[in-house]
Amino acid sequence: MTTTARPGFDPELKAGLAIVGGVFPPTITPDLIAFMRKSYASPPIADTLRRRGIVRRDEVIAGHHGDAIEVSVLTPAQANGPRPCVLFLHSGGLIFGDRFSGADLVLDWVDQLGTVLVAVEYRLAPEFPDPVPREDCYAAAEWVAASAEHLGVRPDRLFVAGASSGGGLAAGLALAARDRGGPHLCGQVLDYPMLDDRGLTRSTHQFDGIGVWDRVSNETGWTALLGDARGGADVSPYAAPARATDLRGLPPAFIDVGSAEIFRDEAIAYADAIWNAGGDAELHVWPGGFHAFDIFAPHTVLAQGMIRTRNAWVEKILVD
């Protein structure tokens, strides 16, 4: 019997690994998704913000092809003046989570850095699938930077961060931004980001059964997005970034994942093709680090350090 050769766990990474499999199993199939919308809910947003000073207001805006989206604006209490504006996508794989997933971390950037931050409630699949949720988040990044002076934002200081699918949205979001014309950003910030429906890197076949969000979990997300498609020639780089084949034009990106998760080869393949079309990137490898551990483990030393790089490169972003 062989077994596959693969990185470690970090040891206090490792001692918590346990307890997320109860809400967030290595393994998710369709029959699993059910379970996990309601799993991996966001606790009560009135709960997080309570001890910050956030004031949230809802707003319902047009999405893909004019459908009603809502998105959360938060806004630092002692505002004034037009702020940074980072437009924030949920991660869940494509087909669980809401706008407050994981928002903990970066409501750090809006009472400790000043910025305002935009939470998209985009569609999932496999309800809706391939290009509804990522021209919903286009949509959002068309309605922020049209909105700026009613916002109170800065057209000039707005970027996007996702984390996981959320850092894909993000990824592709930049291309197409690019692309289209579309609005201005300053930087994107893509955390252990999902970034190609193909399923070919050496990382994604080592983490099978094991860590959070294996293969099979990665499959399905894919395939509820594009169905048949996932795979083929015909997927659109806005959907799964790792298929463009030009990053020149792009804004600075700041790239972070573990060492010890699928997405590991394809978030440094992505790095080095910004760098080959002589772009700014900033990547980090965390040793040992599992899927979305600063979400799962923010208490622990490697979390900590990925959080306070992160939040170093977006104050950096900012102030240039």
Given for the second form:
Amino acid sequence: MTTTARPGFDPELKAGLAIVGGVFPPTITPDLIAFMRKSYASPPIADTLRRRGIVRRDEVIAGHHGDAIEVSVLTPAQANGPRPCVLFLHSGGLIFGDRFSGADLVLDWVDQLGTVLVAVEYRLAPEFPDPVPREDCYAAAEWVAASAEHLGVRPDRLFVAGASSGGGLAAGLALAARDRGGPHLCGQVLDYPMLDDRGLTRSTHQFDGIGVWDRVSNETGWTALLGDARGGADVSPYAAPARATDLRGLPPAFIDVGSAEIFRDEAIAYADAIWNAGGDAELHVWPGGFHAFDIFAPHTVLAQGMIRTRNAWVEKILVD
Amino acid sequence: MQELLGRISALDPRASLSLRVIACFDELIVGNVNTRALLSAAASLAGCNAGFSQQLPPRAMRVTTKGAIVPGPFSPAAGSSVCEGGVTAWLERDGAQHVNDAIILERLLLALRLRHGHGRRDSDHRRELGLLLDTEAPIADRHTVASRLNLSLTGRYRVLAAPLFAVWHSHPTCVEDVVATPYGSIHALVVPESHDPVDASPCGIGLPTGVDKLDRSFRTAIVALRLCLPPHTPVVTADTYGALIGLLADLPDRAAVPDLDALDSVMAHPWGPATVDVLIQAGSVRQAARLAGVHHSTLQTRVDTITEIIGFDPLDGLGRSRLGTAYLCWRLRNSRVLDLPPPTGGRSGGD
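Could you please show the structure of the form predicted together with the partner chain, as a counterpart to the form predicted on its own just displayed?
Below, the chain from earlier opens the complete complex, with every other chain and molecule after it.
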């Protein structure tokens, strides 16, 4: 038995883990990637969208090196005039998931706040290592900016949102867009983002074998992306934004994370670094929250608080 | 969470969803969450609204799958509601009942009654196994419970202990429940002493006792469970370890055990665990070398190293017992058998 001190799980969430553990084991080793691709595949999207009054159009665009990747453009059925647009980058540790994984939460922005949502099928590691996933996302951002008129979106109301690995990709995209003079982003939503390949924080070592996404799972994801470069000197801040030394001039950031997950410390550190660089960040640490608890247990009081708080920020940034 | 339950059964049709539902409500009960949280968990598990009402004082609440309160009264259909002691719980199910509805309602009602101050002892038979296995419970109460559970006061029984995620190839028909322990929620079953061997992985089988010592049988079953090493050793019977199992069951988790720190250093060697294991089994260095599949002189070198680290000869007299005891303590401290393993099918079913 370990003697590591760590915050306990919120009681409602702890109960949820009895169910979640059946599809999402705490410790994901490389030999479980194939299983996770099945167990974390998103449920059929068509019914969800019909119920919500959201129209979907799939497009094939040029990803990294011009390779074809798929995106879905989700538009409120009653859209009139150019809308704000969110580029959504899904969760799944860089190694599993698809563009609709965890999308239920961001669909609220489409049917309740009237945004257009572009969900990106970025390619996954280890088959497609760095820089493919992040450059697929960057290419999608450029495509949205260039197709604003065609998509019915306002180029001055484009923002990026992602959860977990998608949060890390979103943060990397914001850095890259700043440095390359790319699309102007008006905000970045980083839900419990996967920012740091080095695995050195205290929280990374606090939750071995429990909850959702532990230290070993994280090593599995980062190693799939970076191979031997993981933890070394040559990792790009666009891949692992925790390595960025210059956080000036970034779009306003919304960062949320659970206190009982390995990404707690890197999320807090990223918000702190943005503030120290004179930037705008809103940080929420939800007590007793395990990784992605809003996706797995949205019925709980803690998840409802997290979702409400995030939606309020998005509304503040986006809605006229 | 209904969607998650669907995924679990799609990935593994043999998975026991009802045990996961039980474990979920057990944590809600232990966490002492409020009525709304209980109803939202039930609604989320069922995929439809859940509600409750009580007569005294009059109170009712309905909650959606997203945990939102639904205003207004509701008259539950008989088939999708349960009622006991003035408390009614229901699921607002359109159409036919789902396979998990009954267990969700049963556990919801139990949790609501506990939350609203109806004690465990007045009329609730389902939770009584926990009392029977509780060292602190008065013997007279345990006898009452045993009678209600149809256990003979003169019979001898064993408690089986398994994690909720254990795989059962054949499931005994017997008294069973999920019981909170310092190691988390444990699935406990009481079978007659002469019960056939169980085919489950992992599972610990406790020492046989009379009904008023079942708490001790349970504790030895948990030690046995923690000594399991599936798939190689899926089941451990407490009897195998004779008197040692009782000592181990009584040993506090963080107790200082002489020889254990030294053994930790031995185990840090890549050859440590396998070598100690064969030394425990074998009668001589030569036999141990054969079991380990290494040359006699290689094993002798390792024994010399071990002797140097632990400060006594592990093959001589009392040294054998000291090594054996320290080894069992080391295995208990390093047991991962209660960690939820990858979902079944995870390693074989990927495509």
